[in-house]
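This document starts with one chain, in the form predicted on its own, laid out as structure tokens.
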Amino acid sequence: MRILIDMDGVISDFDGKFLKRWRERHPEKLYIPLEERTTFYVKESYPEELQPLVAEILLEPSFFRDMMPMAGAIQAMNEMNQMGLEVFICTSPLNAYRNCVLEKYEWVENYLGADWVNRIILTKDKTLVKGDYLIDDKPDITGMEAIPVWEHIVYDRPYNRDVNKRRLDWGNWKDILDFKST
């Protein structure tokens, strides 16, 4: 079983570094709790007004090199490799990538060691890439490939929490996955 799962807000701790940072930049402007969050992309979250502050967060140095883990992912993926699966971080860079696809990978290997460097996928379409289910909180995933080889499983957020399809956390990934506990 090939199992994709996306990074930014999955593996890695996205939104609260995003506002982590946010708040020391600018603790006089408004900001978006996660909770009150009602689109995947953070910058459509914010007036057109802040959007600029908003880019200039994402794409400094280090933004994505230094999230934190989401609770439970780390144990669940090498969970997952210790069982057989056969498991990919599979992650879409920003089209301004140039501290992004560098800190990602220097993120996977500080966080789950040189072996899963050799895992990752970066792709901007990842209806194209095969694999049994793709974990990824994107509300819909689109690309070339009107159905994808997998099924989509959404990892939990509250601006995902419309999407009718399963929905899984790093706490419920075996009874998702149709896994029992060992």
The other form holds:
Number of protein chains: 2
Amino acid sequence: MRILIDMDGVISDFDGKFLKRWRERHPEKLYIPLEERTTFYVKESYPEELQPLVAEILLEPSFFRDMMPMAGAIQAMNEMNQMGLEVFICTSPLNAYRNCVLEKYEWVENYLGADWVNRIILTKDKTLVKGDYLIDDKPDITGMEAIPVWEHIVYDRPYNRDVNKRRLDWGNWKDILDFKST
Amino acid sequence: MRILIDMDGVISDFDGKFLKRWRERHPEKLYIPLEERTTFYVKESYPEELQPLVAEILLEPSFFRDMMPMAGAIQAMNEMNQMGLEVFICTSPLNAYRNCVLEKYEWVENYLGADWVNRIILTKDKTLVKGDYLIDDKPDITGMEAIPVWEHIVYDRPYNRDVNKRRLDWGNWKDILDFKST
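Write the structure block of the form predicted together with another copy of the chain for the protein whose form predicted on its own appears above.
Expanding to the full complex; the earlier chain stays at the top.
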């Protein structure tokens, strides 16, 4: 059984890092806590005049490298690995790829170890990758393949609660996944 | 029809860049021209005592960014694109990923343009990617999937002449590929 796992907002705490820096840099400006986010893209939650300031934080060096892991994520991934599941990290870089591409690799090496670096798949189109499950917080995952071979399991986040798919988090993943071929 | 295309030694002139720097840095040392290379990994062609010097060149900043395109590669890729083929760049970073990961993205943006950056798939395991053909100079492409869905077409290079698979180069690709579903 092969599980593809997204990074931002699934194993790395994108929103935690963003909100911390947002508050530090712009303590006087509108602050939208994660629980009140309704859009997948953080930038789209903020009024247009604040969006360049949001982008500035996401694009600055160290933003991707310095995210904390999501609670339970590292343990879950190591456990999956020990169970004999094939686990791959399947992640899309920002269009402004300059910092995030390398920093995603550094993050994986730092928090999961060098062996996991070989399990990174960096692609804008996840529908091209073969797996049984894709665990991802993005509501809709589209690409060249109209019907991907994997089942999209939604990683539960406030901004994707209206998505009508199976969902999990690192507290309940063992109850949600069907360990079909293991 | 979807074609996955490798980078180093297929669209970017890895060996040309290496040999140029090798001669510049170590004019007095053993020089193995491309035509005499028998191993896929350049480092393995050189005696053990020279291998650290080979690695030094491959790992230095700008090595991946500064490769020239292979003759005919850019034109072939644009032509494939215009023919309506789905073309993706499917490339594996070095284990020492520090410079090559970002520089591969920069190379694609520089020589093919920003749209092509979205067609990069960076993965150590190419057997997980769905396509009809994989054009790659590496003799054996292995991974989790014992039987990948694509057909491996060998990009013709001196060091892979003993491989018994269909082979092409950017001079004859239109005669080799079967444009089956287009």
